[in-house]
Each structure stands twice: as structure tokens, then as C-alpha cells.
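As C-alpha cells, one chain now follows by itself in the form predicted on its own.
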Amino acid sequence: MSDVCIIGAGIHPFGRTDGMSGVDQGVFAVREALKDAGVEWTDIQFAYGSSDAAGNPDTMVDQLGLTGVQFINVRNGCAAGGSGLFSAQMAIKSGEYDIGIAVGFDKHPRGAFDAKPSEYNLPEWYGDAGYMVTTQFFAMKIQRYMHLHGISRETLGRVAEKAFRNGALTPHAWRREPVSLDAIMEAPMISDPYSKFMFCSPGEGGVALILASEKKARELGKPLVRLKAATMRTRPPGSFEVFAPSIDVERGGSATNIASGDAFEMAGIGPQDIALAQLQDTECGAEIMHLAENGFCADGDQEEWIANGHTEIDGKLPVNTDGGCLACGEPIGASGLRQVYENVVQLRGEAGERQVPGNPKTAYSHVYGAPGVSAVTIMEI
């Protein structure tokens, strides 16, 4: 079976666009993905998109053109976006459709995440003494994590100064400037051991990837950057997951343990082969665990990667080029997407001052999303 790619890539910047509607934001994305697709709306066969907060994906065709293309909107927490774009290459792999769109945006308002029990069927109880704030969680989980494998608080703190560092040097990033370590770690804190530059916040953005088959993308003369695997997995028993009211003694694996072994075993390569990975990073320790979690070292071994630079720019394993979440924040259903772009724009050598050095061939994508749900993406030029 020949592969599906990705032909076009457009995004609006992440942050706080005023007067934008996250409608607007990603009709923005899609023209964008359309022209450097060179092709037009009434070329698009399908549509899957992702928000969870600002409308219906559908509901953009006012604006692309009544062209009566399918159009199906996809919500599933933060990997709502890898979730449109799994079923986005299913669409073309099944032989149904040559050329389609996964496109995602949001525009949340200020402050936390504000997630209601009945949605993750939870009583509202549980949402009442305060166990749906996901700060805590997450507070939580890394110390658990930092306890068993022995990882430090400065190396939370350096995975946040690399963020914001790449932040610095990327177009679409929210956050600009770099923020030094002393800072990360004397800012206020929000939940132990998190200071405020710790967490990603939510935010505004857009991302449109446009996928073809590969005969319709060599028709169209475009360079072919390949889906080599796309997974979508939820989780397995006995894993530690968002708004889980218990867990089980007997610890088990998690939803990316799944989701990435699946698309390894599917692209037929192993976590050595990859030259770049954008990983959900939510917080800091959500980085340093999904490490582990997507099979690129072992428990514990990232504190002597973060603290030799492994997963710079210029390491053996760049991480987060863009300074994924933590920099750019989380427009949940762009999120995902924005990671697959900037693989895309990496691939192709078009990412300038963060551009990985040395011509990358392969690029990897996690998500991670409440209530325990993964997709992983694996890509090849």
C-alpha cells in the first residue's frame, strides 16, 4: 500500500488574537495549507476538525465555499487534533478519497482549564472538592514520578528554559523570549513542585494539514513527506490517568505505551531511528515522562539527557523545537496539529533558526489527552 502525505501546512500564530473569532483562526490555517498546497477549497474531498471550545469545525465552510465537502468534527481532549489527523490519513488509506484536510483551532479564555465532571462521567462531587483541577494532577503525578526514578526539580526547570529558548526563535510561538533558569525557579508556585513557568497555559491558534495519497501528491509535482504511521489509542488497565478517581495497585502501562509501540511496529523503525520529536508538554514533567513513555530512554535516564543536552536542538534527540506547549500554549484542538506542522516545516529545512542540524529524514508526534487517550504520528521524507 503506497503512503499518504502531507502536501500542504498552514497555521495562525499561537497566543491571544483579539478581535479573531478561533473560527477565523482556522479558516486562516487552511487558506494557508491551501496555497502552499497549491490547490483549491473545491479540490478538498473531506474534512475532519478539531475544538473543544470555540465552535464547530463544519461550520468554517460559510467562509472556505459551500463546495459540499464532508466535513466531520472531531473532540477528544488534547488529542483531539492528532485524533482528526489519524482519521484524516485513514480516510485516503482506505482508497475512498485522493486529497482531504485535518485542520484544528481554538480560542480559550484566560485562566486553567475549567473541565466538568459529567463530561468524563464523574459525579459532580468530584468536581466540587476540586480533583478536576488538572494543575494538581499533574503536581501530583511528576512527584510520584520524580520519587521513583529519581529526577530533580532543576531538571523540570530546564526543560522550561529550553521551551522558552526555542519559543524565542519560532514564528508562531505565544511566548518570545527566553526565561532563565534562576526565574523558572524562583516564580511563584502554583502546585508543588511547579512554579508558574512550568505549565503551558491555554491559548489561541490555528493548523490546517493537507493530506493526499501519494499518486495524487506525485501528480501535483509536491515533495512527498510521508505519514509513514498514525496511531490513536486509549488506555489499558492499570494506568495513571487525568480525572481518574482511583488507581489500581497493580500499576499497568498507559495509552502512549500503546499508541507509540503501534506506530513504531507499523512505520517499521524503533525510537533509535528518529531524528526529532515534538512530545506533549503540557508541564515540564509531561515532557520528561513521555520520554520514557514513547520508548526513547529508560525511566529515569532523563535526567543525565536533559542535563547533557540531549534534547536540544542540536542533540541527538531534539525535542520540541517549536518549545512545544510551555511556549506556544494549548489551543486543544490545534495542539496536536501544531506539532505535525512543525515536523512538516523541519522535514522540508524551511524551519530557519531552529532548523535540526544535519538534514532530518524521520520526525515523531505525541499527544496525550483526559481522560487517557494518545496519538502518535510518524513521519518520513
Contents of the next structure:
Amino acid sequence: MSDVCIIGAGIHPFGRTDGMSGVDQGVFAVREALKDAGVEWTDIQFAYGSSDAAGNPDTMVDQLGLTGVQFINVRNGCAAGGSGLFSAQMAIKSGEYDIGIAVGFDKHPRGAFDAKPSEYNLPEWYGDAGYMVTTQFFAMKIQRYMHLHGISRETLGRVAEKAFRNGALTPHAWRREPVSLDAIMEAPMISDPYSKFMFCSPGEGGVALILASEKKARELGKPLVRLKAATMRTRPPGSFEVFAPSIDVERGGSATNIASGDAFEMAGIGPQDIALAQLQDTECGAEIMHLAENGFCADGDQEEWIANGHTEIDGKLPVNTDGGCLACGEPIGASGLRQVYENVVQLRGEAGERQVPGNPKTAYSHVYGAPGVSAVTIMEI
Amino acid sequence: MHPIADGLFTTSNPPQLIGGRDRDSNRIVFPCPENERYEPVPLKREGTLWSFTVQRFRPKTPPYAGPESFQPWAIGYVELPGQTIVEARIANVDFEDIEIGMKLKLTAVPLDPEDNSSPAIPAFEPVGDQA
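Having seen the form predicted on its own, I'd like the form predicted together with its partner chain now, please.
Below is the entire complex, every chain and molecule, led by the chain shown above.
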């Protein structure tokens, strides 16, 4: 079967943009992507749009043009962008369409996410008691992991230090100032062992990707950035998830394990073949644990990996080359597509100061979210 | 103290948490879902700390129903051997003395630490000689 290709990518810078709605940022990203691909909105045959908190994506046709285009809205937690992208590539693979768009945007209020128990099929008392707080889960997941696998708190700090260093090189990042390891380690504690610099924040931003069949991409004369795999999976038994009043004594795998394993099988390559990766880093421990959950190293190896700079831009597996969620923030509907945007830019060799050296040919993206969802992509050029 | 919700604690003395056993798979969860598939079962009163953290900022209201004046509290998962791992407050211990693997037993704490008439929520505290 011929591959689905990504022929255009556009982004509205992440962070806070007062006076601009989430939809406006999505529209901005679509226009950037159209320009990048050298096509018009009237060429677009279908769209999938993802947003969690910033309104219905299909309303953007008001601004882009009332062409009658098929436009499907996707709301699927932190996997919203990945789910939109998965659906878009299926629409092309099926032969129904030749060219379409996956767009994601969001605009969250300041502060932590305010989830309600009823949205997660949980009793009201669980929220009353103060447990609908995602940071608690992240902290307890890494505390357990550090205990089992000998990860130090300094290693957590080094992940944040790298994120802000990469963010400083990235025009679309929110946090563009390096932060010293000492400042990260000594900042006020949010949820032990994490200080405030070790968590990402909900934010704003928009990303659009234009997908085309290989035939269409060749006609347009675009570089063939091939989407070799896109998976979205839910959790297996015995996983540990956000907002869990109890978990099983018999421990199991994760949604990430499944999404990752299936993506590698689909792409016909393994973790050792990947040149760079964007891994969900809502907090520094997530990047560490996701290295292992996605098969890039064994549990516990991260201590040595981080100490030796293996995940730096010039390391053996550059991770979160644009600073990830830690430096870009997390607008849910756009976050997964930002990773793919970054991979497209890197594979084309257009990442400027943050370009991974050595002409990378393969790139990996991964998101994870409540209540146990994960989406993975593998791309090749 | 009155419990924060019905169906969390048994009426025995001392009380136990009430879990739910899946009639098909025997998997035990907490709390017991209001669903025919689950049979209420009393959970063990003692277990070991599986993981923990300290909530250092006041959670957003709604849904948090605790007092406006916020004091950090510890929260953890406690493994009840052979049953399930439950999420609960970790009480009556200094934050720096909390360790994964420590032995804990069931208690309850008021949602507002300054007001003993406020709703009681499940908590675990160190067993005897560790306290």
C-alpha cells in the first residue's frame, strides 16, 4: 500500500495570546500549513479538528471559506490530536480522499486543569476530598518508579533543564529562557518530588498538518515525509492512571506500551531505528518513564542516559527537541500535533538552531493522557 | 465524625473500608460501585505504602470541598495484600518520615483539620512502633 504523506505543517506559537481565541489560533495554523504545502483551502477535501476547551473546530470554516468541506470534530482527551491525525490518514488510506487536514488548537484557563468527578464516572466525594488533581497522580507515579528503578531527583531536574534549553532555541515555544538546574531543584514544591519547573502548564496554541496520498504528494512535488504508523490505544488491565481511587495489586502494562508496540509493528522498524522522538512530558518524570514505556531503554537505564546526554539534541536519541510540553505548555487539542509538526520540521532539516544533526530519517511521537489513552506516530523521510 | 459519603466504611468497630468484588473476575476495587456486578467486601485494615506525594497547593473549588485556609496534606496509595491498592490520605506522620513500604493502618481524618465535625475521609496512619 502507498504511504500517507504530510505535505504541509503550520503552527501558531504556543503560550498565551491574549485577544486571540483558540479557533483563531487554529485558523492561523491552517493558513500557515496551506502556504507551506503550496495549496489552497479550496483544495482541501476533508478536515479533522481537535479541541478540548476552546469550542467546535468546524466553526473555523467561517474564516477559511464556506466550501462545503467535510469537517469532523474530535474530542478525545490528551489523545485528541493523535485521534484526529489517525482518522485523517485513514480517510486517505481508504481511498476516499487524496488530500485533507488535521488541525488542533486549545485555550485553557490559567492554573491546573479543573476536572470534575462526573466526567470520569467517579463519585462526588472523590472531588470533594481534593483528589481530582492530575499533579498528584504524576507525582505518585514517578515516586513509585524512582523507588523501584533507582532514578534520582537530580535526573528529574536535568530533564526540565534540557526542556528549557531546547525551548530557548524554538520560535514556537512558550518558555524561551534557560533555567539553571539549581533553580529547578530549589523552586517551590508543587507535589513531591516535583517543583514548579518540573510540571508543564495548560496553555494555548494551534497546529495544522496537511496530509495527502503519496500520488498527490508527488504531483505537488513535495518532499515525501511518510506517516509510516499512527496508533491510538486505551489501557490494558493493571495499568496506573490519573484519577484512580484504587489500582490492582497485580500490576500490568500501559496504553503507551500497546500504542507503541503496535506502531513499531506497523512501521516494520524498532526503537533502535528511531533518530529522534517527541515523548509526552507533562512533567519531567513522564519523559523518563516514557523512554522505557515506548521501548527506547530498559527501566532504570534513564539515570545513565540523562547523565550522559543521550537525549540532548546531539545525543544518540534526541528527545523533545522543541522543549516538549515543559517548554511549550499543553493546549490539549494541539499538543499531540505539535510533536508531529516538530518531527516534520526536523526530518526536512528546517529546524534551524535546534536541528538534530546527521540528516535524521525517522521520527517518533507519543502522547499519553487520562484516563489511560495514548497515541503514537512514526514518520520517515 | 460522619463519613464524606455512604458506603465507604463498614459499621463494625473498628470500621473497615468497603471494596467491591467483581463477581466474574474476583477483581476488587474501591469504592464499591453501585452496580449488580460488584459484591461489597470489607477491606483489610492494614497494608503497606505503595506510593505517595504531598499536595502543596489548594486544589480548585469546585470540586474540592476543603477549607479556604489550606495546609498541605499527604496522599498515597496503600497496598492491602491480596485485595487492592487504595488511594487515601496519609495522616499522623511528618511528611519527611513517609516512606514507600512503611506499614500503615486505617483511620479517618476530617476534611477540615480544624473542624472535627466536618466530613470524615479515609486515611491511613503508621502502625504502632513506627509512629
